[in-house]
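Shown here is one chain on its own, the form predicted alone, set out as structure tokens.
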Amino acid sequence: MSADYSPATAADVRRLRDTLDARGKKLVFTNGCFDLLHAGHVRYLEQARALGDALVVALNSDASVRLLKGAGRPLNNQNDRAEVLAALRAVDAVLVFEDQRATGLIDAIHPHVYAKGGDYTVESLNAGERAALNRAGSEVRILPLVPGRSTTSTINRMNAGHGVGRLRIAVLGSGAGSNLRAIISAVQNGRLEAEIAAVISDQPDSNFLKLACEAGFPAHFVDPGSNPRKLGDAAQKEIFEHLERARVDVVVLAGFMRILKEPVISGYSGRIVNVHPSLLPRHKGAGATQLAIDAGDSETGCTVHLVTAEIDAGRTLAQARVPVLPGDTAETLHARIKTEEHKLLPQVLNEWRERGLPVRDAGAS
């Protein structure tokens, strides 16, 4: 590209869209920060381009990125980011926009197809953007993310030798530990840039704890008290103290069958994440898989969400869909859901900072 490269304008892109439309062809539109371009970006853009006949990328301006990602971003200025994107074979045009959302551009351009990464669902798109897409008659396509390929994971790898940027997680569970095993595997093969700082269970003989011990992670049994669904006050306090001593950024509930209360809920507000075997808000609580079958649902899945005092009511971070097949039992359906959980949970954790989610204060001891 030449040194005086200039991004396209919304009017340029609208003319391209109308020209394609007259020929029975499709314009694909996507938007994002695209800071520190990596293989995940490139694969995503190749997939987006394959959905139509031209791909236009709307790039958040430097000011917009700072609002979305914080004062430390972007790493590269908007002109450099635009020039690099425009040089990719999958990209036909790049334009820069100042808003945090692409609503105005969608209204101006009327893309045939709108592509978004797999950390979104159609339901979790910004309401204004979704309304604009409906007005434009745009088809929405959610494309899968490439595990372990993100700006955050790249930055974490760069900083890992200095002990900076690695997410410190605690995993709580009660049973077999399949999600813990998936997290351990993701850490070991580099798909998840994190440290498992503590593993906690309310079941002394659980496979969950055995797995943690065998892998060499700090493992703790906490006596839950007499209530089979809730933790006693002493157990709540003990868990909180384990988390504090381990300097945990994020608490992960992976098959933890008791309800957390104070001081954990408030002490780690916005930093507790759970994986639930349904497409929340549908089928909250226990027995969600059987509930999906009983309701005659054609699909269900899993949801990674933030934990609040209200059961299964916190903000949805990501979802994966699974079909309900004829003859499914709760066991066979749950097994397929588990496969998706094992991919989705490490992915969300790896993208934690990139999503703008909170971590432990830098000054916390």
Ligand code: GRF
Given for the second form:
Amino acid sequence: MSADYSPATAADVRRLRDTLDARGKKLVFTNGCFDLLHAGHVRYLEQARALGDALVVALNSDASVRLLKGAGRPLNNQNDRAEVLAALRAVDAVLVFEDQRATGLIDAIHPHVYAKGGDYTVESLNAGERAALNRAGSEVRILPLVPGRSTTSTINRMNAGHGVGRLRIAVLGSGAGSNLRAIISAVQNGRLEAEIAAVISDQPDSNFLKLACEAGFPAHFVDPGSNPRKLGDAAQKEIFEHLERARVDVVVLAGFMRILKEPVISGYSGRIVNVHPSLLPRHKGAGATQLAIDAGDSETGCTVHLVTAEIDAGRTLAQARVPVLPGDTAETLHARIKTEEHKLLPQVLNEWRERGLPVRDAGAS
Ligand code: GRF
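If the one shown is the form predicted alone, what is the structure of the form predicted in complex with this ligand?
Let's see the whole complex now, leading with the same chain.
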């Protein structure tokens, strides 16, 4: 007799939903990869289950996990992942789906509640999924991630424990490249055990790109397209392909002056960091050092944060403070901030390699 778990079908789940509905009860629906289950998953699923009377999890198939997370994933195949998930107290049924998005299932099932975890906001949900949720009249609930618990951080800890934990990073930039230089020297002198697997720029003549070429790293110019301020769709896709080919764990934005969108933002969700020259959430966007001077701030600094679809709004990982001195210009202040960035960014990356996604407050370094 086979011990394999038989996942539910969309039709099974729709029947369950209709039965619950007839009794005035609610079906909660969520979706994800759920590779290497950890306490963060369990707490998330418990919270999702508490939003209604039954919880159904749509599990990304192996092929769709590969597209979402890269060639090395999943670690556990879809049958095993489904079986483990279905054994959890909070989970009433599991179905496996092939798409990267849950749009088709939402249309088929019409869940009463749709739960999503992580750095999403209702606005940053995929537009197709959002439209399907509107059609289905589903209530959308965003549940917080449990800090430090993720499959990626589990894998990093396992690798670090076996001495093979070199974080594969890609660095994206457009300008002077001083943060790239700081990362390179941290790697060279052993303060950061990372491999610079790709360096990508939208500026063919930037110091950033020259530095990468001179140092012999795989460097790529990506033509940003015709709009001087935006990064076109073809460029977004090309960057994603470079990251996938280089099997990148973490994407580092070090002075990258354009906004990343899909497919990178979802494909590398929770794995993109940016360094910004202010103590976020103060002074988001361009010109942050001048804004600090104009506001009469006596102190500013730099922030390393996760990148989400919303500009400079992802979770803060670490900050360092810098005084604003009398007579400072944007340039003198920026130079003082950069000195801190050059220490903070490699530190955050090394911490990530050792223990998984780091979270540190301002001044605590
Ligand atoms: C840094 O100040 C960083 O905070 C901002 O862009 C600047 C990049 O400088 N996002 P550099 O190119 O690393 O010298």
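In this text, rigid core is short for the largest set of C-alphas that superpose within 1.5 Å between two forms. Numbering follows the first chain given and starts at 1. Keep in mind the model is a prediction, meaning the values are calculated, not measured.
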After the core is matched up, is the C-alpha of Gly137 off by 2 Å or more between these two forms? yes
If the two forms are fitted on the core, does Phe217 show a Cα displacement reaching 2 angstroms between these two forms? no
For Met257, is the C-alpha shift between these two forms 2 Å or more after core superposition? no
